[in-house]
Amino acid sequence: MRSDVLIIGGGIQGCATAYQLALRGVSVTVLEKDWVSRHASGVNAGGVRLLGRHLSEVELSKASMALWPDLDDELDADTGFSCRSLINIAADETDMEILHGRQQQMHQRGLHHEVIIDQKELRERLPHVADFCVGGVVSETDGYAIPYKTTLAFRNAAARQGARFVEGVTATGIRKVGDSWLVSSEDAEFEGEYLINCAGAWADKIAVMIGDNVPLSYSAPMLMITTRMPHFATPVVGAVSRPLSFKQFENGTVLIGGGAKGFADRDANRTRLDYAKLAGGAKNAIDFFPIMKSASINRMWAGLEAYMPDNLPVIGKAVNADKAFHVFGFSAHGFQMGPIVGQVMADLVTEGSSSFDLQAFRIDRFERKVL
């Protein structure tokens, strides 16, 4: 099979990139070793978050946020997107000092989307918050979407534009022959002029076959969801310095995250839960919202996620190979950026450059520079 572009990995980054390329008339084949949305892109918390972004990510994240409200119409699908605002709660005055310090940095760069709120406004927005909480910061445009629905929406929209998705195919070999990339599996070989590595927690293996090394690690961020509860929280909720992340859906269920990690067995393609850490996450939710004492946990799970040492993704060209690109390592906060990353990658392939500054996301940023 020959295409203009081969994409390895069927998560949201791979599917959004395939969609944008197909829109431009580029033939594209996506190779996925399991099935689309199988790992991190299908089982994450679904946060659509501009709040708290690393400064290197803010411009990309802002551009992506502008796309989210219209995605359902563009993709002709239900992504589950809901704009609810996101509040990071300050548990004490030290947290408030952190917020004011960050706000000063943001304002110096002309960024004003993060607004500090005092204790009175926090209680108006979140009446059930614990008494010890002193304030917080809010981003009004933020919210959430349903990861599985969103990734499939990009996949199906790309397929309608002519993109091919080949699932259940593991890339066992990659080589460059003349002007073509050849990707081999146990049963087939695929050929393309360009190659894009969107392989998530397995992306370092693909990178090595392309010719680039990267210090990627992987883990299993865990989530749990409750049975239905009376409505008590409209905004998505986080905390400034404590592991808290949750949202209450329209049906009353509450999704609890916070970054606790289970056990990741990448070679076996599976994860295991760490119940002690999950219990700690539940206690933390109760500390901030005592109403959660009455919650019953309905289900718990973990995904396989790629992490970089600085928690910033790799986005851009390969450094040791021509016509190859990398998009991975979003460190548990890449879902929101999927729509814009697809456009960025399509620009890199079709135009050779991007309007965004991608220096902070270079794959070789951890290599020691020889003076």
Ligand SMILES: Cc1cc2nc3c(=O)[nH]c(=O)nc-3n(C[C@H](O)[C@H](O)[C@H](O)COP(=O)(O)OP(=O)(O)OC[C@H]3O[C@@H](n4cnc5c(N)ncnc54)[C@H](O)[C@@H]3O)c2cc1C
Contents of the next structure:
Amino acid sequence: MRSDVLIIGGGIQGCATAYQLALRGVSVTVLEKDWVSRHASGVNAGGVRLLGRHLSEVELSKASMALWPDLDDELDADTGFSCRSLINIAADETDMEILHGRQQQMHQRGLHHEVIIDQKELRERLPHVADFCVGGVVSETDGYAIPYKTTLAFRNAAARQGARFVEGVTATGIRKVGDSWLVSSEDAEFEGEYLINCAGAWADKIAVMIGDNVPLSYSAPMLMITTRMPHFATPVVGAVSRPLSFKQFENGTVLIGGGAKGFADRDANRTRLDYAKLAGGAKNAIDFFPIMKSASINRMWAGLEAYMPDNLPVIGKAVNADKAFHVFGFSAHGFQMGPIVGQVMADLVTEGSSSFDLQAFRIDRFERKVL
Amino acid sequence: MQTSFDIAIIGAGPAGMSAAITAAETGASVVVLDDKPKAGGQIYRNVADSPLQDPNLLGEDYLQGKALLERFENSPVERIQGATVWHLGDNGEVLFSKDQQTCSLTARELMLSCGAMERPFPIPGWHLPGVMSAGSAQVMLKSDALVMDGAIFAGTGPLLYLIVAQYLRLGVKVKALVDTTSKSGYIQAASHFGGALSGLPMIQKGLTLLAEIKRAGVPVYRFAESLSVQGEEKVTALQFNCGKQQHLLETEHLFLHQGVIPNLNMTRSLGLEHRWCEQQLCWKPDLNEWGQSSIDSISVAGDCSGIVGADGSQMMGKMVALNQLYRLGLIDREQRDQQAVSSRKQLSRLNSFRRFIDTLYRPIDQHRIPSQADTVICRCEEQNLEQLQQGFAQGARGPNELKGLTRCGMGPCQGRQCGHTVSELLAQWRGERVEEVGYYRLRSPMRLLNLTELSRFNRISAANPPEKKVLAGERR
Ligand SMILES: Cc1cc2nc3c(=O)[nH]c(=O)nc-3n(C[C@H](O)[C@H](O)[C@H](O)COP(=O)(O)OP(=O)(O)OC[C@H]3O[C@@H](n4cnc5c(N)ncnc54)[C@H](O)[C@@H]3O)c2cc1C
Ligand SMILES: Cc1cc2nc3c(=O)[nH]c(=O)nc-3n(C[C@H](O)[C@H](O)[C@H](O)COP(=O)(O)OP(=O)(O)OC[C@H]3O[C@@H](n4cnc5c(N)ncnc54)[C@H](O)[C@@H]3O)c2cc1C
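Starting from the form predicted alone, produce the coordinates for the form predicted together with the named molecule.
Below: every chain and molecule of the assembly, starting with the one above.
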């Protein structure tokens, strides 16, 4: 069966793209080697964050943020999105200097969504923060959503519009014959006019089959979650220069991240945890929020995530092939971008261009630098 | 403390203790970790220092444990009690909490003997306060000499009768025994009777217990079905049918029990292969005849390998230890095989008896696979049957997807209380075998872990391994 568009990868980027395309009446088939939302998109920290985005990512991220509050209605599902504000805590005056430096840059570009707060206000917003913390920066629009539910919501909405999802099928071969992309798996072949590579931590393999080389790496960021605790933090919490990140959900459980990485074995679909590093994260959480001393860890896990050398994603056209696109390498902050990425990709396929400046996300941006 | 060992054994019940004794006799360096203050495991809990005035009332089996415990305590092994193991790695890494710290050690061979747990009893109202498992009645009795007067005991299985009898001997009033053993259980079991003859003394034991209960004047309701717990805030009554007759018995304390199943959280979070056992209606790690799992250096013994009982656990512990000694090159193949002969024989005799027990006391479908919309399935996250059905309708076909969508199985018990129910429910909805449905993918920590304990993490560098003679040269 031939579709207009073949998408490889059923994470949030693949599902959101399928949804936007199907909405425009384009026929779409999504191939997923495991099941939809099995990897990063289903197990991430659910942070919906605009705060602290790289300058070349801000416009996209802002546009995505504008979509989140209405997503439940749009998709007719419960994504669990909750707007809570996000505060990055400054642990000392050096942190405050970093914040002021960034603010100058932001203001120069007319961006005012990040607001610096002093110690007093920090304490008002987070009464349980440790005494040594001197201030911070807040973005009011930020919050969190439930990753698995969100990704599935995109998938189901796409399916209702006619998109086809084929799970348990690994794309192992890709050929371009005439006007068709032919993607083969162990025992089937799929055909499409357009091909979109949304293969997450495996996307460099797909890129090579399309004809593009890319310096992608992958890793296994780790998370842990506590049992229910008395309510003590409404905003999502991060830190300016320390590996601290947590959020307390409605039900009282606290999800602790912070960027510590375990070990990734992508060929085996497996991750291993580095417990000594998690212990460091535990210590950090307690240092910043002494109330967490008595918290009980219920689960720990890691997900396979794709990283680019500059921590910016690849979003755009293939360089060495026509009618092929890449969307991957979100470097541990792609969940928030999902809603807008779907629109950008649908624009690229149906209109040939996007209103966003995608220069910074070109797949060949490193090639020119190679000696 | 030494931090690297030949064999690390998790759990000091009959399986772990007998393995440790066997292994230490041959000069292997052995560490045994157990989370209770005292060794003994589930059956021999506090056997050496019972809080009861007359522990003889708990029965002969209980007291037999004393001898095993003494041998264990005189063995040259490192015994670490009060150590909660929360992570095992396929590389032999063991992480545990003790005295509010996280400690780590490594071993060439791991042996898991962390025992069984009671099978969940997911009937309407089983989550209400005042409803407990019969096993917890026994634990309160053995460790704290605590009892509940006027309780109802309901369910099936030898353990249920044992606990009721133990209560009665101590002079505690029991309101009723509601026996859910089915007629078809009796009929099926009769056809296995040949196999059970060899274990006749044990059958006798069960019958004696039942007779003892009846003699004490406790009303016994047989062939009870459709159990449902009544009450709003807490249990007020138990409703059930015997044949066409409906009964309603008022009570404030209800103890439920329908057999035991392996404690899976450790074998599952290690990612070992498992298979569904139709005879025992539970998941079991896939093991070879020496208890070796799908990871060669990790073996499983005792009730956590599949229910084998206290005696079977002891036999199995010994056999697994012999094989691990052989793998370590400390004994040769002939020594292993020869020393295992009598244990293997006894084990296979016990197995035919086990088949009889499993058939007779097979928990009936309606008490395993709920059908009433508001029956709670996941107690931690308060998910009922209807909510799971919705999740399934939304496309969650397997346990992990269902967990992601509904949070069923995400709470502190890590799926212990709902995992089997969810596997069986999904199999029913999909019209497939339980084996095809699978189970939750679990991760460390296997037990709740305090954040402060975790933050005090000591990666102790490995000590020099003790000198030892290696017999057969190569390691296997
Ligand atoms: C632990 C963790 C925490 C995170 N926290 C946050 C956060 O708080 N906020 C945030 O914004 N982002 C966060 N992220 C990042 C975010 O999860 C990812 O950037 C995002 O989910 C990437 O989506 P994706 O669709 O590109 O990739 P994925 O979700 O990985 O999807 C790619 C899919 O492609 C499939 N695939 C690969 N190869 C093939 C093939 N050959 N054939 C068929 N299918 C194939 C894979 O099986 C996979 O399902 C976190 C990530 C992790 C791991
Ligand atoms: C509630 C209950 C009551 C029972 N009562 C009886 C009885 O009265 N009579 C009878 O014949 N049989 C009884 N049984 C069955 C009996 O327990 C088993 O047949 C037998 O004890 C199995 O021995 P084992 O060595 O496999 O495990 P166990 O005796 O259960 O020993 C396992 C040990 O491992 C420890 N452990 C588990 N997880 C960890 C961890 N993560 N870290 C550290 N330690 C850990 C446990 O605390 C326990 O001490 C009972 C079972 C249960 C579940």
